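Next up is one chain by itself, shown in structure tokens, the form predicted on its own.
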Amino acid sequence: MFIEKLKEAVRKILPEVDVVIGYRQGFDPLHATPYFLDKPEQVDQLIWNPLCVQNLCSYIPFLKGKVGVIVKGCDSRAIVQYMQEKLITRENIKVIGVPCLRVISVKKVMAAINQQTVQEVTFEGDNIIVKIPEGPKTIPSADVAPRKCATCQLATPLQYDVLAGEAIQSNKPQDTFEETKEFEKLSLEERRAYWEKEFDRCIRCYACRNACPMCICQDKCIAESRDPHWTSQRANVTEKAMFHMIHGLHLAGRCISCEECERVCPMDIPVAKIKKKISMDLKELFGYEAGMNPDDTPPMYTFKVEEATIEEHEI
């Protein structure tokens, strides 16, 4: 079984690191939770299934010593981006790769079962079977997958020291920005109205920032800074929009499309759309995608008087 291969890989890595970050069962059958283990006897508590959605790489920049981490394909882009930005020393990270074709959105599952109590969860083929008080409910996994899985480019991680299982090829979409381009067909007024409605629900909890693997300056975040005091804590649409725009622009050329920001939003605001738009522009202007090649230099890390792909406006 795959889980046994994963546990074997962790046991192999464990003597070489101070801690391994994986997943274990959460507070109910529908949730997995990050698990930090440093003893062999803890390995048996590891789990792996499509509910293991968190990007565990988010913890790496804040940990000292040598770290082992379990990563999916989309997660591995964080490792590459950390390498590009010199945020980690690759020799201090042991990456355990897990092939993955799709994860599950807990929010979508709960909506499909009308928020009922979950008693048991199993997976059979391409279905998730959720046992609720009125009986088991079978749901196609594709119906409850997050939007990011539809445009996933990496079924197998880019970086790994040990691969738990066989490498698999993902069905790469022809255009990963199709949804963004469709949204841009709306008029400026329609787009403004859309975002004002979405941002009006924001409660400024900063869950999107806290979950983002590339937001590594959280203790000095401009959203909470009083020196300099660029934004306020006022609960109006203007201030909320300001925070989300700053968050998006700070990820220009750095967003790895893991969409953790959107997954954790308690108000279901599609904040990943903002980052997706910026990522599309970066690809069109510089031919660059974050976290894909450790030898690349992020375009925002360089300066050129003239850019080959950017036409200057005449004044």
The other form holds:
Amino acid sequence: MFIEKLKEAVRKILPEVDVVIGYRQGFDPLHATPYFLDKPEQVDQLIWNPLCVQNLCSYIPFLKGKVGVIVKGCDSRAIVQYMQEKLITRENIKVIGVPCLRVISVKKVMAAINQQTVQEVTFEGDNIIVKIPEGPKTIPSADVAPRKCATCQLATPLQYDVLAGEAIQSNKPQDTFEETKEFEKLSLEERRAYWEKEFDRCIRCYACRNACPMCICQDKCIAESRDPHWTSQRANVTEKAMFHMIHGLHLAGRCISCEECERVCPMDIPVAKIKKKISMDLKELFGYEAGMNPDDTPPMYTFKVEEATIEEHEI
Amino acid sequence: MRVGVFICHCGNNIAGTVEVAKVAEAARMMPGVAFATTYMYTCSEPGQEEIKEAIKREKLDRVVVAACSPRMHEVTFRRTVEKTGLNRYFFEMANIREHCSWIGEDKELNTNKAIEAIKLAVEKAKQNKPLFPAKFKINKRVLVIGGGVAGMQAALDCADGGLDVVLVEKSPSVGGMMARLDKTFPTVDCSICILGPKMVDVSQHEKINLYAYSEIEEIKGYVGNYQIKIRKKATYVDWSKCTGCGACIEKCPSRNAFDYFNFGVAPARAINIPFPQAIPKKAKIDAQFCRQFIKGKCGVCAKFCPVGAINYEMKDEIVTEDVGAIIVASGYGLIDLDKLPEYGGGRYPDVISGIQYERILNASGPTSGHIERPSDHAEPKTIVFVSCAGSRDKSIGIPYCSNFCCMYIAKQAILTKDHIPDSRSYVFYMDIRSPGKGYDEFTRRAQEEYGVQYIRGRVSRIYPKGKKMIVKGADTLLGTQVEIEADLVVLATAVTATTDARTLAEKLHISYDPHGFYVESHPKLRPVETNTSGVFLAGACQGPKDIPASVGQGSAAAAKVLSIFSKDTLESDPQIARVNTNICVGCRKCIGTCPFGAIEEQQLRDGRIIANVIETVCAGCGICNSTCPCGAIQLQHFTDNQLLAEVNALCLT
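Since the structure above is the form predicted on its own, I would like to see how the form predicted together with its partner chain looks, so please show that one next.
Okay, now the whole complex, with that chain kicking things off.
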């Protein structure tokens, strides 16, 4: 059983670190929740299944001491990006890598079962079987996977100290930003109308920011600051849009496309779309993808008199 | 808060297209404005008095002057405000001339725009915080980069003014381009004869420390306190022993080295001294031509050197010098002939550049001053000079005039006639540009007394025919095509920036134009200053320039250095970045983006790592400000809140 391998890996690492972050069962069978453990007897509470969606790396820049963390392929880009930005000391982090081909979106499952109470969840092959009061319902995993899994290239994490299980290769096509390019074909007015409608729902709960592994300003976020006073507390769409644009731009060349922002949004706003557009631009302009190579320098965080890929305007 | 607004008529410059009275009336309605008035010339003495009186009478605590660009008079008004006891940064300027009255003719629109500009300035002024400059000591030594005539003049003037001078010259001898010239226009006096004494002065002046054959490796610091790393390139000759006797050169078996000093007119030896008057007169080895370095055996020079100065193991050496100011006199380059394919692109030996011809004319040059053409060493009888070879030619990216070619062509034509009385010279020209003192008379003399034939038109093609070069061109005054069978063709090749001008500019943090020439602080009023304080320009690195202009700039730059060094301390500009330690999360992104290396890590007592700005190094560019995700680092006087106040004033009301 895979879970046994994982538990063994955690048991092995536990004496070397102050805390290990993993997953345990949440309030119902459909929800996994982050679990911080520091005692061997807690290890048995660990779970692993495609519902372990959270990017646990988000915690590590703020934890002192040595930390062990369970990391999927997509999550591992956060580790690489932290290394690029020197936000962690790699030696202090013990990465327990888990191979993963696909996770499952709780929101999509809930929609498929019409928001009914979940009594039990099991996995069989490529299906998830959800037991609801009217009986078990079998759903193909691919139908309820988040968007990012369709183009995932990182079945095995980029960084790990221990790998629970065997390294596997991704079998998915590469992301070609088709959706973004399609969206860009809309006129300026159409796009504006689209975003005004989407942002209007925003309740400024900042869940997207809090879940984002790259949002490192913590409680110093300028969205809530008066000095500097970039956004006010007014509940209008311009202020909401301003916040989302700031979030997007602060992630320029840093967003690792984990799409945690969109996953956690209680209002179902497609906020990852903004970040994707910026990631696309960064890739086109600088040939750079965040969180892939620890030796890279994020293009927005250096100073060059001339950029090789940007043509200067002649005076 | 009580803001006073003073609106300047600037004669008719502003009042002509802006209704200033209406602007004042609107200003009085703005929140926080306690007083608004107009004045004919606010910058005049009575205008400034009026500001001072109003500050006292109306108890103003912020002042806005709506007038010209802050570049001109911001300093004036800051001083005015400061004299009444207010902090000078409580002053704001609204530019309603360059941004307003001068660019539009519609009085109503201009008036509205002026009102908006003032609205912004008032909101900004209300957000302004008092700032105080820090004082720091200055190191009264000066670095001069380039030992051409401009650099030497600057070095001598600084040294005579009592300053220690570090003079860094890239080539093995000082003298620059002028040392290569035969005669100088318009007096036709011997170039090295007038330059030589200056070169000797430079080498003997006790205040001048000359680093020849050296380049600038790294520049750190700021006005008053620069740390310079100088790379002394390996000469493979111990200059402390070398007497310049020349025995090594005579015996050197590698006789096909490129002669940099003579621009390749004739081959040189692998070990060489560039010219007889060289200072320092020391030999150096060009390793890429030396048999000892190529084949690993030879050692002839070492054998014949009477003082045992040859050292093949020599390595580049880095020395550090601390200075307080820098004069850049790095000179110019010339366009390569291969950029001019219609003129042979360097394929024909008898099509040469003006500077090569200068070396041929020169008595200490490879032909000892006999005019011979490179192909067969015959004396040319028909010589064609082509001006603007590359200059004023947008198609190769050189739209500018090279400044001195018209004059040196006239000089070379005159000298040619002196050397070979039965020769004929032709000059193809676009315009004769001779605006200096005695210059036009000189070009007239070439035509009238020396019979040089000037043909107004451009040369379309040069090609060989037997031993002759055929020069095809247009005579636009006669409206015909002309074809001249020439023995020798001299191209007045375009002046360019030196190949390493841009790299040096980046080390100095000064700006350059699209052609690589350094940009002065103001084209008319600050011609030798740069926008980096403490760095000054002299000579052709700023743009093509003849000798008198270069010398003038050398002295001007020296005067600027002497004037900043007349004080013992300098005031630092408080308009720099500052970190709010409460907000900084220590992400260190600002450290990576700062182009000046002005931000370092700092550990707080609670162990938190945050950013810290090194005050004296920060240039106030604001890049860190836009990098910081949480707005912890703020450029003083241009903080986010100050700028947001302006944006809100314009967009929200």
